[in-house]
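Let's start with one chain on its own, the form predicted alone, as structure tokens.
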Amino acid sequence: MPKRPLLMIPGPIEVSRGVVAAAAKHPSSHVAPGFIEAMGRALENMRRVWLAGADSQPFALAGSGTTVMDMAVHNLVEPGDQVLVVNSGYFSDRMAEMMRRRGAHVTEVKGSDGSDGFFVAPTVSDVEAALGGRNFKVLAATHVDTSTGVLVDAKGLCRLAEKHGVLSIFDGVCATAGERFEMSSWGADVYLTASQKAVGLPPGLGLMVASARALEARSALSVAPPMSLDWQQWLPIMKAYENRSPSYFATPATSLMAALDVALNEMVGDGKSMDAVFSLHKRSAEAMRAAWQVLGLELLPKVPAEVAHTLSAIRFPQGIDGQLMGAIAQRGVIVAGGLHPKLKASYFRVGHMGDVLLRPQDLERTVRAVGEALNALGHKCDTDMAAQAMYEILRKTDR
């Protein structure tokens, strides 16, 4: 019997058995004794995960990355804000138009156009000098746009947030859980992403933790965000549920959030440590990137520096296009297409991150499809070479 594809997209990914588990069973109430215990675990460890702290607030619901970007910018924005974003792909192009669209004035920062065939991110040094120009209320950027495989200095931009006194938003939805980020001791505002990405689940939650700051900052504005948005509407639902009371006001996707309370109690349950976590994704992109490297292959982001641990962006070699992916999925992997609209044609991407990372055999998998598809398509590459640099990699950093 033939295996099953091997999904190694930026997200939906490949999830763990308990997950799958989890979210196959019947449908709870959700009101249900286990499923209020379920949610507000689930609640708690999101603080653990995010590395928030005590007085940060998370939030889930059923949604998407993007109804979780809305719901950042209409509780921290409003109509004749200043509001900086820190430009690093498509994701970050939504980001601005959602700031727009809420009435705010809006002003980006951008590195490369991708007319060299590849990205490059803002530094911090630019954004610093764009924050002395105006009375920004919000800093806002892209842990990792999924579009482009740049990783942004999250670390940087929160210093520097804090540094001028605006609030910052982080989307998170291709980084958090993979790549590192210290909600509370960077100072962050918001840090929000999706439950399909490195968090683990299926599609179908919008996750998001916002620091006292920001409530704050929600409580201050004149313009109240839409009802589904709004925090001051889901705050006291979250906090009733870490209470491990039954609370309404939206049905909550229970099957999902019973799924994501087995998804973060696998990554810090037991006092397990996120520091694993985050060293597991940087172990096995270095992995990937020797395989890459050996199969004659360049990566989209032009910085070493800003190239993601939770994706490869991979620019097609001379001669090779779009036909590469389908002889890819001929052999078992599913890799996506590229998605920033300058470049889209030129490159394509694979995911890594989550459970596929404890299965070194399937990510040996993906880099066998790939060198395999390209020398069917006339780029002559060492495929056996290529996943035993893959494998030296992954025997280094383990000792």
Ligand code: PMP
The other form holds:
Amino acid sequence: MPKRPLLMIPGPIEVSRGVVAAAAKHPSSHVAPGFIEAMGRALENMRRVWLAGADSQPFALAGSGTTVMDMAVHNLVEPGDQVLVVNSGYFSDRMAEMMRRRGAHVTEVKGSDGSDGFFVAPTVSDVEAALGGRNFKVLAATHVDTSTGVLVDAKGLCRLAEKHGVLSIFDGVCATAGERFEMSSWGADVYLTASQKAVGLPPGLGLMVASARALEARSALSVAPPMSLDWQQWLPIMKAYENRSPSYFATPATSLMAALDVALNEMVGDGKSMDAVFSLHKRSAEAMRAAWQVLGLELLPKVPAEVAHTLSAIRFPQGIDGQLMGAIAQRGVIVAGGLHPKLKASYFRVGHMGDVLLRPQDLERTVRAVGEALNALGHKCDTDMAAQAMYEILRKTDR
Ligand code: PMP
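Given the form predicted alone above, produce the structure of the same protein in the form predicted together with the ligand.
Then the entire complex follows, led off by the chain already shown.
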């Protein structure tokens, strides 16, 4: 049987065997004792992964990242509110559009327009200057925008939101459980993600944690959210499962929820800390970047501090185009094309998050597939040296 291709797009990602096994079981009742225990434990563990306080509220529901983005918007914002969106790419555009559809007045602080072929996020001081102007209720930012590979200064933005008395929403879909985020000590109000990224599940769950302040803001709304997105509908359900009792509003995705329990237990069970998870992502990203550099490749983010650790957005070198992704796939590794509306024909993306990071041989397989595909298309580069550079970083930081 041919070897299964290695899935190295920035989500869905390769998941652990334990997660595959849990998701593949016969579905259980949503009120079965075993399921109640699994969902209750998963919700508790979400606080550990999010580094969130006891007064915060985790929500896990069927849907995707987009579902919980809409959930955050509809529970914190109502028609006429002023909101500020820190725009670092395609998914920030989406957040701004959702806010508009909810009837908010949206101010966007944009990064560079990409006209020099690179991307730069707006700075915290750009955002501060914009915040001064109006009476904003919410600041929203994309922790890592998957379209640009840009990481924003989430801690700095949290501090700013607190200083200005503004609620903060962070889209962590391509960051949560990969990039450091300290929900409670940084004072964030909503941090959301989807199951198919660094959390390490198949797609199908939307995950978010809301602060006590955010829940109060929902209670104060005069225009309720759509029922399926309403925190007030979901709150008693989440609380019931955490208290290990059955409850029903809308049927949970039982197989995925059981898999979530396994994934989070692998991550933070037995007292394991998120520090190890964050540093594994950082070290792996540095190793992959060392390889890209040897292959003569440049990244789309221009500012080194803004380069995400969960994926690489890599500019095509001279003479190479979108054929590259197919040539890499022929070598057994699946990577993704560009996504930023203006720049998408000029780069490709490689995800490096979750379970695959525990297998350096799979990272090497990726580096070799990219290097060999580049050579086949006429960009001469040294694949062996690139793999070596990758291992050097992995070894150096292991000590
Ligand atoms: N935000 C970001 C940063 C994303 O990467 C994605 C998905 N790639 C989304 C939001 C939307 O998530 P989903 O596709 O699960 O709806």
